[in-house]
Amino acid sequence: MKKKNRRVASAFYFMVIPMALLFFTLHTLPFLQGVFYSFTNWKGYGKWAVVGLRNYIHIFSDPDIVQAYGFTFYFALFATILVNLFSLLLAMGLNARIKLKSTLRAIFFLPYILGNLIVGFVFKFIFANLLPPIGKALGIASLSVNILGTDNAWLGVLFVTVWQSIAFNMLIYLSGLQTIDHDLYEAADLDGATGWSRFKNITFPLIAPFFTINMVLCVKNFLMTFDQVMAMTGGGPGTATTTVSVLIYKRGFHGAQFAYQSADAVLLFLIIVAISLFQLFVLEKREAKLA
């Protein structure tokens, strides 16, 4: 009887094994191939030879890659802070006792459903054709020109990225806020706690694990920013908004630097893993202090 209970239904194997094989074939295997090619001089076509660590060593002396990493970290920092700030504020507002709560949640979540490239192309049109006439009519110099063609192009990309990313983080914060027992707030009211002290001593400590999740996901996603940049600026003007992912794509597939940019991709992967592990270590340690 015990042996019979330990047996796993074969249906589970039929569901899991094909998915595992597909994941390995379409994800893990190409990744391993990319790691291998990063140690070669392959251009994406023709013959190749193993060159060892030459690609990795050359990365640190390539000014374009250094600039791309600088902009990527700069962009990811601003995007992470703004997304978590606004998504937490929205989540707290939508978790309150307000009318049309479900409708408002659906409206605020709508941007996340739309494709990144579609949103990017729509806002590219807005910045180029709709805002300049409005800015000229109102006498606002900053709106009278297409921001995507100026040195502040990254601000336009940042605005769109933050606007579209808020929805998912808001959902995570909402799920965390809904786990808090309202009796805690009632007890805090009896003690005369104000809104800020309630947030500092009750709300934030109890949603700290959700904050950790959002921070790790935000940093990972924004360090790999690609769609919005390609749709809105293509990395321009010049290389002003070129992220690491955009540089890897443009040079790897259009610049005959497949192996070299494979090394760049592996380096980016290692950096993201290291930062994510560091975040988990620091934030989980903070969670333990808040608990």
Second form
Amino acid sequence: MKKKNRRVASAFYFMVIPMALLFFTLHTLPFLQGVFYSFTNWKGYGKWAVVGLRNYIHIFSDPDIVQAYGFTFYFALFATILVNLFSLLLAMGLNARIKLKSTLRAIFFLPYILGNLIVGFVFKFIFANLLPPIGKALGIASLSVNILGTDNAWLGVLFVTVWQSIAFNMLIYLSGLQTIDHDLYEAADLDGATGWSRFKNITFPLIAPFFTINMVLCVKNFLMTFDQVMAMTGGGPGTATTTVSVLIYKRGFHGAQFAYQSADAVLLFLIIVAISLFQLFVLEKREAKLA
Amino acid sequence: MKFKQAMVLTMAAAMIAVPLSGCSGENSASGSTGDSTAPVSLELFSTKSENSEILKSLAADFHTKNPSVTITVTSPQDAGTVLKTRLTKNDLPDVLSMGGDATFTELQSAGVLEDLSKESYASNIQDSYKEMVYDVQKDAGKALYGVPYATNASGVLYNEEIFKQEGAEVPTTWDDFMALCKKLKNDGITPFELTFNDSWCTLPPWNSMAPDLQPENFTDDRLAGKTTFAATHQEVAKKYLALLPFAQEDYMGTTYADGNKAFAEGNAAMMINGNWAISEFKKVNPDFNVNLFAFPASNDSSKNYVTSGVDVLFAVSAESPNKEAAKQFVSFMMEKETAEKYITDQFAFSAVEGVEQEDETVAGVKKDIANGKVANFPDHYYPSGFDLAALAQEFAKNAAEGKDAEQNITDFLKQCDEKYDAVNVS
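Since we've got the form predicted alone here, give me the form predicted together with its partner chain too.
Next comes the full complex, this chain leading.
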């Protein structure tokens, strides 16, 4: 169906080319620079030399990095599952003909509008000052101290991350649910499909593409968790909540390991690309099956 | 399907790549060059949020005397990291006000600072603090890349009223110190307010004890790999743990800001931190009677040094287009009158000869400092990638969660050695 030599209005090029140039200079170029530096021993300043794959080899024997990857995967797994579960539930509730639908939608969307850092700082305060007295009054030992100073600090970070991320995923699910034709549900009603079987056989297959997008976005987002951790725990106590991104930032700049942590960043990038591709591949196959 | 797939992929790839590329950037060198009458604007970068107000006010004084020079004070959160980030972009501020710590060593060894040893004020600085700067410089001999300005003192801050009520004396040995803690606790007073939710706050006890208890040449020997933390710091770690039962409830969950407030309101008798916290107490309670004593880590009181380091030094960027104006500003800051204003505001000590801290809040260590019974902060000598704060915070957290003390100490010191060696290679 391709037509050669068809004249395209130049306006389209005006729309695309300046953006492409900006994107390239401000984004692609620095990214490629980062990749280049990952093959050097640059500290972030001063003299440097190309060292080949030394940084990449060293990563695998660095206990701090291995630990950070372990924590990040663990965290991303929990966050992805919880966010998708709750956002789908909320979306279905808000898609039904309930009262105050618009108000509730606005309320649930609110956390997304707030900056990650702001939310992090607010919750840091809540965990440190407001929650412990409540925990004490209720006699719950694990809540009567600041959770961010204990081994359970990651649960605090997880809670805030999930709370905040639900909004956007809910919106995507909601838009998916709204594409479903109501006639389908009526037909299903006539066939006697209700509750779980209606969800399994009609709703979910029809919003499967949205599930795919949400899964990919969630995994990618949570593997790069940064702001919440920086605001709430700074990676602590000790190194208990240090994600890969936090480690890259802290050690890359503060620890003068710019090149080494660039290698770490490239590795994280490759891992995320691989996981995303894998997810798309598997989930789209399922989508095709379901549809 | 194909189109959507392509779109999702592009979108995903684009979003992944954004944060990775945040690391590099463009130069944004600014400022005007020219003769002394042309308007010049300088950036004064402070790594200490506590002193930004007084620096702003002194910078304004300087501007009044030198109307052609305007100074902007910047003092961001996590300033050490910001500074290094800016160094990577070759965007160093004109004048730096920073600690004599590992970050300074990094800058100095990167060759981006100006040697100030020939300036007239260099001869007017106390030798002991000049030595501390020499110590943290790399391959620089007696060149002075940072002018020591204000010095600090770390030890035990105590609430004088509670001490008076309890009839307590300032302890000078470890045994007296522990006996005092027990007595306070029995009387229903919380001996320590510890603020270990901020990881750096886990360092002052270590920094106070290590110089008293570690072998004399530890710093050099450790650097050369001739000794280990595990072999030499058992006592420090053990005494560190001995302090924790005397802290307030949930010390791991208390932040520096909250703890300062609680201490200033009289909720605890002591706090293990430094003179820099005093101005924070005064914000909460202007009439607070607080004093400082040297941490008595040893039973031999002659070994209980005041931990005192170069808290603020001034450095000038070698690449600044306004180097002369920057030097002129440093010279102004070193004048006796300016230095006095600074230390009065900050409850700090001055490195300038003949400028003495007269405030009573730090009277407890004034004599020691004047007599030179001081030891520098041991962590100023550790390699900069060595994150002792994270290790100490974990050590304290494990103790709070009931880990066996023996095992906790062994693990902690082993970690110290491993992490130290990991960053000591380059």
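This structure is a prediction, so every number in the text was calculated from the model and none was measured. Note that the rigid core is defined as the largest set of C-alphas that superpose within 1.5 Å between two forms. Numbering follows the first chain given and starts at 1.
Superposition on the rigid core between these two forms places the CA atom of Val273 less than 2 Å from its counterpart.
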